[in-house]
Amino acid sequence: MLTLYNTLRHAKENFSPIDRNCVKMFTCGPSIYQPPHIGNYRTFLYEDILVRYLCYCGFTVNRAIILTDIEDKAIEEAKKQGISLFELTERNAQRFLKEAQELAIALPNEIARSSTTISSAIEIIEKLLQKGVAYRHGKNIYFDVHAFPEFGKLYRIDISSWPRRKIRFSRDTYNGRRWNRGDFILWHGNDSNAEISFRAPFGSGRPAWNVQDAAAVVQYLGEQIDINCGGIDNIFRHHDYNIAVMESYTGKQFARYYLHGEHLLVNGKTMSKSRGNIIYPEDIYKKGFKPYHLRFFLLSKHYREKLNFSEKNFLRTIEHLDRVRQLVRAIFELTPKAHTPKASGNAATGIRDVFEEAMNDDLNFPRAFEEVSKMLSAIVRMKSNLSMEELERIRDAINAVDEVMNVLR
């Protein structure tokens, strides 16, 4: 059975969905205000294994993306470059899904984006306005945290110690692992001849990135997911206020399972413009490698686990992957001679069970990768005794377990 690091429960759970044969899923996009880096893919590649593993499984797979258009930085960065929003965030947009299909990573036939979201944004703001969850200050709209009793349940705050005094924070996103300490925004209001204005009951404006996820999973999957995806960061405030939003407005509970992938390092340290260590996929390319070797790398480290990417670790890595593939090529070109015995079929079945071992331990993509290299290795000596037969079924588990890991062939 599949079990997974269930960031609400601080453990380990044995998975299973609200509905036995569909799995619900949301996942946190890019925000398009800047190309995405490689340490954006690592959590899109965790996110994309687990896609493919629950098919593996033979679970249908409900997934929404959301792909953040609208927000503070973006507006910011669109007037820094003296360029429209759209033209911004539609230039990174196309390079992400470029660049996510390079990689081999499969998304939603219609991905969401905050513009396209708006009147699930109103919708719930209205709710929540309602429900005296959220209320008005000027032209904009907060969510009181006072007024959701579990509030801060996944990073597991104890919201009985913040202040009681009215204190707003009114910006989409804040830099740090800090906590606000006070009530998050919900809506930005504008006068009607704001670049970014959008008509709604409660007067113009434009949806806070802290409702955009929200009303992507309301338009797209429902009231209630299965599981709610993102990098580490999204454990400092942004679930946490997901979670609020969400169990606020519906009265149910939104995700029954939170998994949150680890960062990567370069060098030891975290990426940031300041220290000019940002890498792009297009930076490894130029260097002469292919998108399966950074497939791989990103992937070569449990996804809870930090990643340093080294030149190195780099070429050590895809050297150990290239080697496999080898393996791999040499079993697809073997012709067995006619008189080898008749197929046992175990070669076959050890690399399924070895894959899936390692995969129902909270998606162990490195271990399993390991264990199915060592079937290889062994099937490759022990090519004299396949017969066409065992060959062909040992061909079939590799495609298999191929369709998850994306690297062998």
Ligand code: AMP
Given for the second form:
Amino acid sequence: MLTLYNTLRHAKENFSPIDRNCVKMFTCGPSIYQPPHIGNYRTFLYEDILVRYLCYCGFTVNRAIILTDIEDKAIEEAKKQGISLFELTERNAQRFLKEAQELAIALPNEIARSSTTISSAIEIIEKLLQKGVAYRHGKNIYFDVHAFPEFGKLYRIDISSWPRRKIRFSRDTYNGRRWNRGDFILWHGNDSNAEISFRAPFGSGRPAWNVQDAAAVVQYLGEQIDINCGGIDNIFRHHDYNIAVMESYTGKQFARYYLHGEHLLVNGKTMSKSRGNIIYPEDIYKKGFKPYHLRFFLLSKHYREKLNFSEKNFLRTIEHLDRVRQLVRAIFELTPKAHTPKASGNAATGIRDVFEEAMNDDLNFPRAFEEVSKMLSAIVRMKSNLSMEELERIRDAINAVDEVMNVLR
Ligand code: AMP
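Now that we've seen the form predicted on its own, could you pull up the form predicted in complex with the ligand?
Up next: the whole complex, starting with the chain shown before.
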């Protein structure tokens, strides 16, 4: 049985979706005001492993992902570069789609964007206004945190000491503070810039970042989902805002499971523009490494542990992968002798068993890889005793687990 660590309850829980066969899952995509870095891809990769493993377990996965193409940072960046918002975000979106494909990240056929989910954002805000959970201030619309009694339940904040007097945060992101202790913006009233101004019953403007996930969920998945995931930084504010918006809108529980992946560090430090230590996939490929090397490196620590990128760590990790790939190659090139006795071995089921055991334990990819590698070494050692049938079963098992891992072949 698959268990997942649910941030909502701070515990590992057995996974069971609302619909027994189909899992509904929502994941944040990159904010495409800048190109995604390898830290972002670490998050997208653990999410990819989750999707692939759910499929391996026999579920159908209905997943939505959103590219944030309208928000404060993107607007500022486009202005800085002297290009249109569309030009900026389209360039970064195309780069993301190409790099995701190279890294074998499975994405839904249709990818939501903030700009394509405007009407559902408007519908949500209208209903929140009707319910008295949102209110107008000037041209903007805000969410009243005191109107949602469970506000902050994911991050576990106690809002009883928050000021009753209205403090309004009218930017999409609030740098430098862990919690802004106030009402958050849902709609930026503005009709001066046609590119980012949309007509709504409550005045022209644009949806804030804080309502965009909810808009994509409503448009693509419906009112309730099974899993909402992202990086650890999404727990405070962003995912609590999703809960506040969605649960006030529908009156139902939004997601049953919240998963959060730890961050990637570079030489022990957070990646940032000011440090000048941001690494992009192309920086890795320029040095002659392959996308599967990067994929494996970014998955080489359990998703809830920090991972440190250093040259030494990267090289050691991918050398290990290359050795295991050689074992796989040897197994696929093997031709058993004509009269090999039928082996009674159970290596093929062994591969699946060790893989599933580790993956069922909150997606322990690194352990799954190690256990499968040990099995592969043992198979190569006993190669002269393998029958053709057994070899076929082993190859099928390798292919099956590699549908999830995507690093062995
Ligand atoms: P952003 O483009 O900032 O919205 O980030 C897209 C996703 O990448 C979010 O789920 C973030 O939590 C995640 N993320 C951002 N920085 C890192 C990092 N250094 N390591 C892992 N994930 C990250």
